[in-house]
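Only one chain is given next, in structure tokens, and it is the form predicted alone.
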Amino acid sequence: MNRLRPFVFHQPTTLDEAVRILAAERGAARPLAGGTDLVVDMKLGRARPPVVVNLKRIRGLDRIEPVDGGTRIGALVRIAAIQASAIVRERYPALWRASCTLATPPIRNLATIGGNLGRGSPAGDMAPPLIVHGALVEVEGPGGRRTVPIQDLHLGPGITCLAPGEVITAVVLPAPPPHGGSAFRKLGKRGGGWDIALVGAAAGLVLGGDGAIADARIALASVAPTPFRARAAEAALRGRPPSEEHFARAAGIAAEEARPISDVRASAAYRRSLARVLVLRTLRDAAGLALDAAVPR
């Protein structure tokens, strides 16, 4: 790797101070959370920010805590902490599974949920399960605090809806529905300590009193410019029994909704085929958890 180019390094201790510095730089500054992406990009010359703002000294952004029946995960919570959280494992299985498969243990001990989302990667692991869980993203900026639905955060490869000076402060997940289940799967290509998703898929199912699917959510990564919901596939499941036939049909529809590209890691045709397989498997997984939750205790 190349040596880092000179840059100004700020270490604010409050969120207001961080926002003020970032806003003053008018988009030229980069926030530093875990650093697993930014530092590598800077060493390789892919990123050359003149100003870096370290967020790690700001208190209160590294907590997982209950809020209004749901759960709030601070932006600086490390992926390893999500993996170790009993709350996440029990209430949000898709997110927990994604935390277990992100890169390697050393990287999970550094990488943060806010950093993963803020990078804006179409292949990011956190976005699909958060979409399935109906998460909201809390953002702080010069204009104050605002809340963004997770599916509206990403606008394109490496592009988010954050304005200059805005930073992600937390992710808020609603209470999980009764008789629901969720799952996440991905297939990645390992290299340099990473396991970047060729395709990532998350699914969530909620069963009604009659045993049919009352609600369904399917989200995919690495098959479009942004992580996205396969809404036509979801619609094909609602009101149907959780059967292999309906799962296979929905998986095929989801694959057709995808807009994959060919690159050095995989062809578009392979990604589309893989999307179908992974959606089918996540639907099976989610249905198993939902059916188990529906059994009287």
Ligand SMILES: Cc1cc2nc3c(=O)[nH]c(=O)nc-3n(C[C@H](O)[C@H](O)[C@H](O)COP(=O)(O)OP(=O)(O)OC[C@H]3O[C@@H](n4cnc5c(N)ncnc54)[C@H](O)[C@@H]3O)c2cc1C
Given for the second form:
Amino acid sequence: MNRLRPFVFHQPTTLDEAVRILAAERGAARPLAGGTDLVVDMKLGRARPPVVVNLKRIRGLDRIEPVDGGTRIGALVRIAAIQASAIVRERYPALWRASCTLATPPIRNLATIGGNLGRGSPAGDMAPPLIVHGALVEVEGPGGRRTVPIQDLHLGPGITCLAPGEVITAVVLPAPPPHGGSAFRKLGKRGGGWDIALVGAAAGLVLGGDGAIADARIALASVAPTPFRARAAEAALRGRPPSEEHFARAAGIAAEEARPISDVRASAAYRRSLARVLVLRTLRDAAGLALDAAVPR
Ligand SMILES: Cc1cc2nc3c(=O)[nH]c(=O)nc-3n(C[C@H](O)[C@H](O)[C@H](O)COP(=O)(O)OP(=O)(O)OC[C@H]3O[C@@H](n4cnc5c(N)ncnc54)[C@H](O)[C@@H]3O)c2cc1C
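Show the same protein again, this time as the form predicted in complex with the named molecule rather than the form predicted alone.
Let's see the whole complex now, leading with the same chain.
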């Protein structure tokens, strides 16, 4: 790796100050959280920001807290803290599972949820489960605070809808539905988790009183320019019984909705085939949890 090029380093202690500095640089400045993407990119010369704004001295952005029946996860919450959270583990299984498979423990101790989303990678592990959980992204910028549905955050590879000066401050997850279950799976080049996804898949199912699927959500990473919802596959599941036949059909539809590319890591055909397999497995996992939740105790 190369040495870092010189840059101006700011360490604001308030959000207002961070936003003011970032806005003044009109997009030339980059916020820094855990640095596991940004510092690597800077060392490799893929990013050359003249100004870097460290967010980590801003208080209050590193908490997981209850809000209106749901849960608010601050942008500076580290992936290791999500993995360690009993609230996330019990209420948001897809997100919890994704936190267990993002990189290795040393990276998870630095990497933040805000940085994972802010990077705008089509392969990031946090977006698919957050889409399935129906998360909203809180954003603060020169124009004040706004909220963005997670599926609208990413516009293309490395591109988010954030305007210059805007930073992600939190993600807000609604209360999980009763009789619901969710799951996440991914496969990386090394054959398991711990690695950037060749394909990442999350699924969420809600069962109605009649035992049929009342709602379904499926989200995929690394098979399109952005993480996306496989809406046709979701529609094929609603009102159907949670059976292997319907899961297999939906997984095939989701794979057709994908727009994978071939690159050094995998061919488009392999990614599409893998998407089908992973969606099928996440649907089975999610159904298992939903059926368990539906059993009277
Ligand atoms: C060896 C290795 C393995 C990895 N494996 C995985 C993996 O398996 N899965 C995966 O998803 N990722 C993986 N990554 C990528 C990286 O660890 C994650 O994307 C991580 O979550 C980034 O968070 P961070 O806090 O380190 O972000 P940073 O590097 O600090 O920032 C990343 C980007 O987001 C911007 N940013 C940071 N915070 C905010 C904010 N609050 N608002 C707006 N923009 C912001 C930065 O300006 C930068 O553009 C890996 C990285 C390495 C080095």
